[in-house]
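Take a look at this single chain, the form predicted alone, given in structure tokens.
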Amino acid sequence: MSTALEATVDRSDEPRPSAAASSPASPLVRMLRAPDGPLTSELLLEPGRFGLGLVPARLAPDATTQMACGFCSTGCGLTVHLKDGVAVNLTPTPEYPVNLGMACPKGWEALSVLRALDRATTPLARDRNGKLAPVDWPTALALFCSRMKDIQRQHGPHSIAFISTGQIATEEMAFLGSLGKFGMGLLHGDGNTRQCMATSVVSYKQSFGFDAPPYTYADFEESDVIVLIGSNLCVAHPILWQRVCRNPHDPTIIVVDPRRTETAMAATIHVPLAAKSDLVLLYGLAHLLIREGWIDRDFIAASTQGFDAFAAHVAEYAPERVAAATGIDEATLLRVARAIGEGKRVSLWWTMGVNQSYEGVRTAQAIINLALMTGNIGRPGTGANSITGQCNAMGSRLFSNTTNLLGGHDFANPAHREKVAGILGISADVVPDKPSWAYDQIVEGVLAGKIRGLWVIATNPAHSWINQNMLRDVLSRLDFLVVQDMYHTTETAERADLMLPAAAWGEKDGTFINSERRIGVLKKVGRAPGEALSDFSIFRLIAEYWGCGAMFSRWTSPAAVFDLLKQLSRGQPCDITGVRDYAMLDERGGVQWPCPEGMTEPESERRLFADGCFYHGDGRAKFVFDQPAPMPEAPSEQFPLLLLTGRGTAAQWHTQTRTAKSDVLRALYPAEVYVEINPADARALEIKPNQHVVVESQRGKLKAKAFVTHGVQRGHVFIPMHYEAVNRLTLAHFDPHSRQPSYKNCAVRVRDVAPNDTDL
């Protein structure tokens, strides 16, 4: 071990921590030390070691494991391959009952990406002279701790935050937000999977009762029917597309995308609508269903609230209105609606076409009306279904402890305070009787000079927030900025005054939950280079040198968090209480939530609503409905031309943190930022095919090869978002129901390169 990690700290210019924190006899470094202590695997890798190195003695040296991947929601089972001791290889899970034996290439490449050269191995501290400096860790513990309570006590608990991920394991999420609001006192706190789920929780939320995905993904394979929605599932979910495919009753595929997509070419029916009219032709297709007769009464009846309302709401919406708003023909929305009216067993599916819209939740539950109102929910093949984005959003939906208590609960429900209080035996006047600020308030917040001090885990939002060229602006003006994340060269890392280096998938244990409400086993099958640790042991380290470390005691591994969550978690529509420990999903491939204490036998598939009864006091699902809202930045003079934003290929993710490691992957997409342009405004603007152009919108602009192309309307432009710089573009708006951006629509021009853009 480094004895870097024994010293004790000594800074003459900063408050030093107490003495129960920093002695080299305490408990925090004893445990540290101990050759059993919970810590102790992680610290036993020599300093600037790369690669996974030994696995821990539980694995035998020449094993094969199983555990969820850590890319994309879909969570798919990898199995592992270790040879004396090292990870060597891995493959898929020919009988995990998500992905069947398959695996995408973002999947085949998860190890590789562990050994990239920029993975953090020590802390850093911003230096005397600006520059990021190596640090041992009580040095870092010590200036966290230091500098947030500074910050604390000049403006107030509330002036510091976190931003969190859908990236790490589930108990590590619910040790960070309980940390941050029980034991740091802070009040904001959210997570990234605002940007890409917040629409489907609101959605599912004020629908359903609570937030719950209905369907398993074996509805691919049983449904007559699949509607996708602003979703390119080919790319974005390659495995769920396979499952399509595996589909024997030769559904009919429909495809509602501006865009020709990959998935669209292959759809039975492409309904390539204008870009943001998703609602109104949703509410036409709900139209014609009612003036067809295509709706099931009984179930109506039943199971539902506030029919009546929304077949008023949506008699305006003829099918003349809806072809003039949308640009789809007449003939071809009736033939959609009778797809759905006569199919036996419907089911649609939105992704981020949906949620990133300044209408996202009405769009999303102008889905679900579908659903409801044709009865296609609770059946094998059906339902109204939302793909997540991030490996544990899921798991962020309901344990991250930001804007929903641990468990699903409600901060401003004083029965669910005394219940989780009660239960982590803590007490309830530490627990915050309102939810945080969403992502974007707390940026606002930096700007009103009300948030000074901002710690951020395992994300990236100078590369991915709306509106790039703002945030890295709203940055520059914290007092603090933290950093926690796998590799030290990410652009926000980069900004920081504080790095603190962490584990990545497959260097720590834990739980992540898929779209598909699939709880799965993440483990640990190698060391974190140098002097790196698992975010879990960090939290834990930090909680020692807050002096709340005593409140956190039961918190000794993700194991006991994980009992901890089950019993907050009871009585909860994602009841987990009978999920015996992490050796039972192992052995099942997962479980889906619910598994309530006395389910020993849960089927490997099981969707929700099978009863016909949801989470609302009355038990009925309600029709929610709104008038469409005008796009916020419509294409004018100026700026000619919409973009679009959205997945580039299966080999691309996110911000490419990750996924730009692999010399595998970056081989399969290209390395230039490029923008698909419709032949008619190419033409109209002189651009050849493979011209280099300048995209520029209000707020910044970029330099692109210009991919000449029918998949994209005229109109129209699109640039995956993987690209740094796409986000210079972007507008910052947002839905007002759940706060998400609205990524895929702002008003720009393309142009020749001129001698004056020398800051591209």
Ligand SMILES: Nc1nc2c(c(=O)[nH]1)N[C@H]1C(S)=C(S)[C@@H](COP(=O)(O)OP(=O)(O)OC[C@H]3O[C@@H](n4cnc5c(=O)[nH]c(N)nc54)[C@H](O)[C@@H]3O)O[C@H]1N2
Given for the second form:
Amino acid sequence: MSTALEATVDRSDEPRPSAAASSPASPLVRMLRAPDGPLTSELLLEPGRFGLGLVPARLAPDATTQMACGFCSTGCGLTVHLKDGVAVNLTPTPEYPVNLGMACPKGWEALSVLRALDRATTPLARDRNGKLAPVDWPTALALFCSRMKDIQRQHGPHSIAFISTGQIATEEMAFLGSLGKFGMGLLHGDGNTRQCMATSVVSYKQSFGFDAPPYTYADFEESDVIVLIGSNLCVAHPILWQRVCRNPHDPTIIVVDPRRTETAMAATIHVPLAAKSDLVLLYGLAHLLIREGWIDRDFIAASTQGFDAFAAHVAEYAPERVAAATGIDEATLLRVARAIGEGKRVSLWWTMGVNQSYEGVRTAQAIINLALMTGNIGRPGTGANSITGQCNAMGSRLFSNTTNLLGGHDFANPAHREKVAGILGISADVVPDKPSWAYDQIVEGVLAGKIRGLWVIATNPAHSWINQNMLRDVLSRLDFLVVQDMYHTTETAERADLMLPAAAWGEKDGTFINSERRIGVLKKVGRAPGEALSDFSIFRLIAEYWGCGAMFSRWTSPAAVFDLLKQLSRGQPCDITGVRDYAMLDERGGVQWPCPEGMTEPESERRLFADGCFYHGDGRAKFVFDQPAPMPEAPSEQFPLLLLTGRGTAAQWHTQTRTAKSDVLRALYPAEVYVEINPADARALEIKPNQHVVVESQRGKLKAKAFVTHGVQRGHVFIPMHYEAVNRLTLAHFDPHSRQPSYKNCAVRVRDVAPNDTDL
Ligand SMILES: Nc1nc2c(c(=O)[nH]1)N[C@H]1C(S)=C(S)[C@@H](COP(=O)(O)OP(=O)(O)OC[C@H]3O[C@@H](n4cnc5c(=O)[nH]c(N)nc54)[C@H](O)[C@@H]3O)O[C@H]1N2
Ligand SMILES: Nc1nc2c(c(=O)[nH]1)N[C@H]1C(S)=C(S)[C@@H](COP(=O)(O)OP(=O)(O)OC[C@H]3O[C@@H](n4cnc5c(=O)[nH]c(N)nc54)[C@H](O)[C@@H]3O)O[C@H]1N2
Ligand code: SF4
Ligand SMILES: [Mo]
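Same protein, the form predicted together with the ligand this time rather than the form predicted alone?
Below is the entire complex, every chain and molecule, led by the chain shown above.
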């Protein structure tokens, strides 16, 4: 017998048998009771399949199985080894086309972070004393719905919002975005991908007509010139750096980064430009390429529009002006231009040094322009290539229903709304006709009293959002804060009114999309601890308790939702109707989009634009450009140093909720927050190596250990983002087109610790 109730819950998230299967009054059994429906015993578990530790579902007791890594966007394949039904180890998958048998320390340690003692095992709600105390799922779900609905009744449907992530399965993101916008009637939901990828999204959309990173990782091996701009591959994407190392063409590697990073040290040419002078540098390179005739006139004529205006624009960027603005001498400028101009297969790659900037979109487009004008796109070893960050940032860009309507559609387009509504079997009236506010606008909305309830899923804003003083004030103003996380100890979870315990990577099914558009599978190889449920199941239950379960009656499992996503993608550049099912992804080592119906044997490595045709109506890519903007908070007499932030080591992941739980990883990075400072600045400030110092901006201060190094230029300091205090200092300012935070520039001073620094 199949019931609505059965459809509500993902059976693979069964509770411990001792707690649930034996006693009908136990929390999980009660949880499975729909608000007003009967409980069917079909939902009870298959007893005897559980033991201690990690427990596989649907797998033989001593099987091995392969899946995509749940940390970074490289999307390595990892083989999980089970013994007596327990996942005991993992190794990088040799035949997976991404990593070819390699993994970085985070990947190797992916299982151990699941076993941490601070895993959230039961919902928690604030009690009368203001303490977070365990409650059962029915109570938590009822509380979620009653509080959120109360807020909506008092302040309107758009007074509740969500902030989500690039780190849950695509099926889960789509569920959340659809539940929130179609089911709960809210308008504003954004994700941490705003902190990370919004700039790439907007620049690709404007330049190519769709958010489409064109490359495949094999391009790292096929280039004769590789240009990395604001991208520290060795630390942030170590396996992609390994792919560079496999390049047999002895490539010229150019690294554009104000810091002398691990990647810069390995480069042929390091371009240590003044921070945030990239736009001038890139226009200067375009100027030289045109001046020297190193451009592809045929490609420009056949496949682009706007080149003449762009050429006129960059005519103003003669080498003298560019050298003065960037600090890079004219000879180096010419050397870089020559490498790009004379290279046969030039690939240009960028990451957060570009995206996290108050002029990130135009900078990314200046990179795209270099590829277009030299015809370096659509061929092996070429491309204007944004590298994503989180394991499923690409999934979030296309399927989270936040900025884009599901499947890369447009909320403002009535035909798109009809199409999506038709596929989902819902009324087009419930599909909003505009996109959500961006993350920063949601934050401002709380300040303005317009947003009163916030649901935070798989992100830790109380560490990662820019300018913490403001953010923490904002969180404290909410009437109701819900945090859904795998740990109950995150800075954000500790501030929650309601905490929902989530299963993690390895404890649930679904798919991720990596940087090169490859869809990879994730699998349940163990059971989440206690009563934690997959995000998918949580969304399913909330839909039921909210009263919109019928709208999601076909959203029964991740696999069922994957089928819906396929239909939603039909006819789009990201068409995946040809992906049969998860098994096909498994068999083929993932599949890159597009994979339209009929493509039953997609090649393992595919790039876009081989035909020189882009997604704009006229098939042409656009040259987009603008005047450089002044730095909003330049160093001053009071705050004479510029703070850069970013990734510290390959063993640290973001706000460290996961990586700090592994003994192995903890041994690979400094426990204490440190600040990199140039020896000349240290000398001038009389700061000794390893001395404790105070770093302060206009907004806040922190105590750090001084790491005196030539890795940073004079006038710059660097603090890794992994330490909680770093965003006390940062300045909340944003790219005007993408609204991505500009995390990598604010003015600070460094001084000795004073006796009255007791608050640090
Ligand atoms: N180990 C590890 N790997 C990760 C992550 C992690 O937390 N840990 N996070 C993942 C995520 S989500 C992301 S988004 C990626 C980020 O990957 P990356 O972008 O490579 O990492 P970042 O260190 O943030 O920034 C890259 C570089 O930008 C430089 N930079 C700063 N200002 C400027 C500038 O004005 N111009 C230029 N050209 N460069 C500048 C910094 O010095 C830094 O070296 O990493 C992913 N991989
Ligand atoms: N100063 C500075 N700040 C930065 C940056 C910078 O360069 N400098 N970089 C920015 C960038 S690019 C990014 S991407 C952000 C990242 O910022 P965050 O997204 O805040 O960082 P994470 O630590 O990855 O947070 C993910 C959260 O999800 C939880 N989690 C993991 N898996 C699951 C799951 O399956 N389900 C649920 N429900 N929860 C899960 C983790 O425990 C963790 O609390 O930081 C940004 N902040
Ligand atoms: S490089 Fe990224 S995807 Fe590969 S193992 Fe490391 S964290 Fe995982
Ligand atoms: Mo990111």
